[in-house]
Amino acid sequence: MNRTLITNIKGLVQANRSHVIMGSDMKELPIIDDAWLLIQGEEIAAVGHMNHMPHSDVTDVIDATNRFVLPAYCDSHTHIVFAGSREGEFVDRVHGLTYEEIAKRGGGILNSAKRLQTTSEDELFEGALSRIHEMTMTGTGAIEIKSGYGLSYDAEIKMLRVIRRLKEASDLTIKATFLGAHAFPAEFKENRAAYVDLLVDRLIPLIADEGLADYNDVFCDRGFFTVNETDRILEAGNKHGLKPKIHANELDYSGGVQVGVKHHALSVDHLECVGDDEIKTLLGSKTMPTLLPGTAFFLKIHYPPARKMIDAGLPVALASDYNPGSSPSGNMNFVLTLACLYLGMSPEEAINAATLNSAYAMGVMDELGSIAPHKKANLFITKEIPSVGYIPYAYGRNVVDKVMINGKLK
């Protein structure tokens, strides 16, 4: 079995922890100054300082002079299986149209959907590999993928085992989420009962079945699904055993954190609009709020209030929402850059939202988002910086210089 030692580490970030950062809290980060670590096959088997580091046996040895070491980011939430690129609708909002306006001509959602339709699983699957591959260079090391550009028995399906396969075909960690529910079909604008009744009769059961998905997921916001026609979705999917989790307030104060906490789902994500009563409800919940400001950035909406939910004693998660519309992007160190200059959330803060919070959003607490004995050896070593503030700070450059995957330089 492959031992891989790590020295002269300058920072050691996010040792020895494993529990959710919650409200002040979260202003901290453990960081080990002039550090090692000692990787057993996929797994990390030690950590300390320099002073005290182990001369046993050891396969490789990297040397980290100058460099800070950083759990591999835990992306929960993302929409990377996509056909084509949608820069036409970014034109359209430069000129002064709105993501709303744009979605009733039949773009947004719905343009991708019909574009997904008409590809084929194959193509699906080496596109979004190649984006796994383009995050993955950039620090992330797990990754939720969501369905939804379907919106049709077939596509829907399809969508799920392009997922399927690359779980089987990369070492990152990922997570399947069901999507069904993420628009009404255009043939359903009028009927939308029917369009429930065929995720909650057939779709649901199908995938649980077929062990397809992880979680169930729904878009509930203004223009979107109702908090009364979530309900339904979400207790078919706990019926089956997919576990919930929200796209919610992300347009407008929609009552999907509410109908989310009430199902015990396991994020509640966007979140532009909360206010007190969102705060309330989630206080106490075992419901990760997760904020995704490369939307708000991208689309020019007003970001989620997360200093306000963090002095009121919530965790925050950090994730990208890559996907071809709205946020076409999966680096993770810039979306830290967002949090720090829009969200109000300190270097510190974000770091534990993209790591340990964002690793309990997409349910790897357990096994991933610290650096810390038995986890998985999912890491990555940053170019020579002089603090971790700098990775925030350093917008536009990659800071990551070599990214491990279970015990694996990649």
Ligand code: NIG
Given for the second form:
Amino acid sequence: MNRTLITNIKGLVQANRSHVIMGSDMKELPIIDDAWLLIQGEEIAAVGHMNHMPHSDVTDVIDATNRFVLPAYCDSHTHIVFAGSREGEFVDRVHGLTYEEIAKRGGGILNSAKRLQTTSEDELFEGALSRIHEMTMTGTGAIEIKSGYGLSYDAEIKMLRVIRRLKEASDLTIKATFLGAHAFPAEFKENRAAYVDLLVDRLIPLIADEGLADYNDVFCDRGFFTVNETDRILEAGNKHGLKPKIHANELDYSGGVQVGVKHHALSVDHLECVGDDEIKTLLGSKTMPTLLPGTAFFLKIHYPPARKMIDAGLPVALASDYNPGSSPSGNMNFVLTLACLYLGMSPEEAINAATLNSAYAMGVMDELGSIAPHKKANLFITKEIPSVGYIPYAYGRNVVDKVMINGKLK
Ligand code: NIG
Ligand code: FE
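So that was the form predicted alone. Now I'd like the form predicted together with the named molecule, please.
Every component of the complex follows; first up is the chain already shown.
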């Protein structure tokens, strides 16, 4: 079995812990200075200080002088299976239309759905695989992927089959989320209950039976799914063992946070519209508030009140929301930059949010999110940099030099 030793690490980040980080603890990021890290096969075997080096046989040595080693990012919210791009809508927004206006006239999610329905499974698979590669090279080692551009029985199943193939083909840890409730298809606009019936009575039972998804999602927001509709869909998912991870409170105080917590959601995501009531609800729960600052940036909407949430004692996770409409990038380093500049988070808080807390938000904290013995060796080595603050500082550049997934360099 391969035994790789990384030596002379300037700072080994997020070493030896594995729990959700919340409130004032979020500013504490454990870093071992002048460290080594031993990887055996696919796993982390041990970490330590250069004063006490392991003497056991090693097969490879990587010198990390002046470099930091971080656990690979866990991107707990993406939509990377899609057909085509939507730069036309981007240009429309540059000229003054809003995201909601574009959605109302049949663009947005429905635009992506139309294109996806006529795109083959193979093409969708190849497109998503190349996005996974691109994300890996910027330091991501685990990805949650949603359906939701199918919006019909056949096309939703097609998307989930593509995600299943990605799980088999990629070394990254991938989780699949069913998001049939992403938007109402045009033909159901006048009969919304019939679409919810299709999700609840036909799709959720089949998807659960065939193991096509790990989680269940609803876009609970103004102009999309109501609290009552969300309630029905989450209840059906829970009945079939699909825990919720939902889109909530992006466009309005939608009640999404409350209905998500009521159904024991693993995470509620977006949260641009969060007030005292939502914070209170989250404080009493095991639901991870997940922030997607790339979306607020790209849609030019206001950012979630991250500072207020953390200061109230909450944990937060960060994810990219990579999708063709509201956030066409999966670069988590840039997400850290946005979190520092516009969510008022320190680099340490942002790194905690994008590693352990986001690992929790996608149900993989036992195996990923930190550098600790027996966890998967999914990590990255930076270029030569002076401090971890340099990662969000150097925006738009790639500070990631080498990426290791399951003990193998990519
Ligand atoms: O997370 N908010 C809902 N869904 C996606 C956007 C999807 C799209 O515009 O294609 C999101 O931002
Ligand atoms: Fe999303």
